[in-house]
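First, one chain by itself in structure tokens, the form predicted on its own.
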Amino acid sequence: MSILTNKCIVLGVSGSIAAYKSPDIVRRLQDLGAEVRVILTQGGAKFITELSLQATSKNKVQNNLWDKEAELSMGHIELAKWADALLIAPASANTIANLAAGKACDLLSSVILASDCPTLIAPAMNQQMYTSNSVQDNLATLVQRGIQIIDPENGVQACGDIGEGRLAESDEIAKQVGLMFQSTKMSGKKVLITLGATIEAIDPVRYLSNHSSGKMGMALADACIEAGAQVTLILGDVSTSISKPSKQIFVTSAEQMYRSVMENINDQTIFIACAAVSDYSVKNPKNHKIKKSDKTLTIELVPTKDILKDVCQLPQKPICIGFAAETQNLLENANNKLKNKGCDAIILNDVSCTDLGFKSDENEVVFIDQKSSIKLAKNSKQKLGRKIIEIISEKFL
């Protein structure tokens, strides 16, 4: 999997002659797996056409802060939330000055202010402008705010001058964006993840199950793969695409999932129990379809084995992360589960919300360990997956 797979990159193109290179920057980001959306400033539009950037990015180019249609769907706030990283390449002296001053004078500067994701800028301008005190002071201000500068190159410029100020090569720009998402802590680590719903047969036709789609577990798997981990997936019933660079074991029932986990748990660094495992199975499932009648039907249920608890009790247990899908007394139930299972952390999500959790592409969770709790606000499951893996890396690796 490429280093920017599943990453969403907003590329800002500002007013520099080097803007003609921006379609190639889009291509290089796509080569690394990213989806790219472009913001074209007024100045940038003097050097490159909207159509060129739309054709290469395969997305509508954004250029108007006051676009009513955009505000209904992908305005500056939504665009800021969508991005995993913001890249301005080329970044003109004027754009750099606006960012340093904290202005929101156009769509690009507004998105920068509205976003909390990593931001990179690649300056491109005349060598005398680049070395001026004003530009260097503005760049220093941006660095203090955590913005990464992709240094320009030294060479012949469009105006004929020779010096520092040429836009860095497209490959180098894309590479530096990719490096922001590398995680050495997860590199080479083995991660076992359960995901999806288990199915407990009543008869050959009917079964007991739940609404889990497997999307949250797959988002965690993608985040682990992107961070360099070796991932084993034990999949119940899922309704989402499956990450190919992983070992995949398909199961149906809670008993099958239990056996598969125990057969594969040795040498795992991390175990993430994200599957919605049935708490009960049918004691005596029928071999033939139960025919409807006017009589009351009674089905006897028996408890299933507790996968997470049993893994946590292994002599050589991995780092164990569980999920608590709750509908009431959320924090109390999650903390009780953390204590009773003996795991290292519990990820709490409220599945009573119709727009979150089961089947949804979005979620809102609380990461709870023995010492603290971290609330992760509503966002796409892909972004939450990356954030959860970052937290696990920082706390336990």
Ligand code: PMT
Contents of the next structure:
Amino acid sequence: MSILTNKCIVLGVSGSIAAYKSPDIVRRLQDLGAEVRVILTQGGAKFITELSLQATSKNKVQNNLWDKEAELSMGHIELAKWADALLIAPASANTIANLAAGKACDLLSSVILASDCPTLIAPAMNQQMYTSNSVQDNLATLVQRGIQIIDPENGVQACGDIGEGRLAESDEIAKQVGLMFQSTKMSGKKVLITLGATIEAIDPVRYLSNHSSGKMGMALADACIEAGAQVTLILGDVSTSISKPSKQIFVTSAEQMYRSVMENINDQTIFIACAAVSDYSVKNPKNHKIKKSDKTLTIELVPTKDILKDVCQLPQKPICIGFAAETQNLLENANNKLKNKGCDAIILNDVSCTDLGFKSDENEVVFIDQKSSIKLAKNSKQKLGRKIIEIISEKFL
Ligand code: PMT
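Here we have the form predicted on its own; I need the corresponding form predicted in complex with the named molecule.
Every component of the complex follows; first up is the chain already shown.
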């Protein structure tokens, strides 16, 4: 039995030159055991014929929302209900924009709206279009709604340009669809993640904090959710959108984050401490705004409790993964944190540059445990998040 045996896949083919590869995608899905029905958009039909897709899928190709015969039985609803997964490959910039805007302007976008099954899209377009803010914003919106993106490849394009935007290989696309149905080591596992910055009040209007946006933690949460885990988020101050299928607890100070983690840690399999927690809080925060004066002002700070360290010392401790945000002696400091906090692994990131670490969309990390260290080169936080969760699964589950 193959991974897609008895699985019904609706393949949407939209207007990109890469549509000529869609019969091969049908074949690769069938190789994994799937039954495939194809929706061909008007744009897609400019690049591939209905007949080729009908011959390979062995099913009538649907292309018209206003097909009187099909719509007698509410064709778009019927297709949406039939599908165990929806795949759009290639997904053109226009189709991606329609999905992000929630449009129901053709059969494909209507089926997507009418369906609650897992959806994957494989973008394919010119590299300049792919990297444009509009397309990237639309893709980010779709990711937030739980749609999985099969990243395009980098290389020579049909138009002669070189860059990212070439449709992923058919084998890879079929494999990604298969993986959605495969239970991973993370399936059903409970994961608690802290993220964002804590805020320590000085007085009612001023505070101590840091630059954490929560993006790295949220990317890890997305990767856990994708892999089937049940995620609880303990969020400090964040400036990123929040993964929906998760339990969310909002806190402000390091002390509140500490209490919240301890209240929720009991039945967790994995604890990931990605939050940038203040190491100090103000000893006596004032109840009223401190008045300006010409004299030097001294604020007394006291150390906060170390959440990660204390979780690592629990008798029934979960798998504990910490982060080390460093600006100098990177490896030495990270290794000291691994040892002193007693965690299973520590993820080192350099927070001295502006294009990595805090706030940025990209990061570069070293995954360090007792036995080895793995360098993960500069990449989007989303991709690094997936890779980190893969490593945690392989090493500790
Ligand atoms: O949020 P982004 O803008 O995407 O940026 C991501 C990030 C840079 C914040 C993230 O990748 C990161 O490095 N997070 C950890 C930041 C930090 O506080 O590092 P640290 O080296 O000071 O702390 C070491 C570890 O102990 C961390 O796992 C931290 O969560 C934990 N800690 C620290 C202090 C404390 N009182 N309790 C803790 O649990």
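Rigid core (definition): largest C-alpha set, two forms, superposition within 1.5 Å. As the structure is a prediction and not an experimental result, all values here were calculated from the model. Positions refer to the first chain, counted from 1.
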- Message: Superposing on the rigid core, is the Cα displacement of Ser293 between the two forms 2 Å or more?
- Response: no
- Query: Superposing on the rigid core, do we see a C-alpha displacement of 2 Å or more at Lys337 between the two forms?
  - Reply: no
- Query: Once everything's superposed on the core, is Asp369 shifted 2 Å or more at the Cα between the two forms?
  - Reply: no
- Task: Quote the shift of the Cα of Phe47 between the two forms to one decimal place in Å, the two forms being superposed on the rigid core.
- Result: 3.6
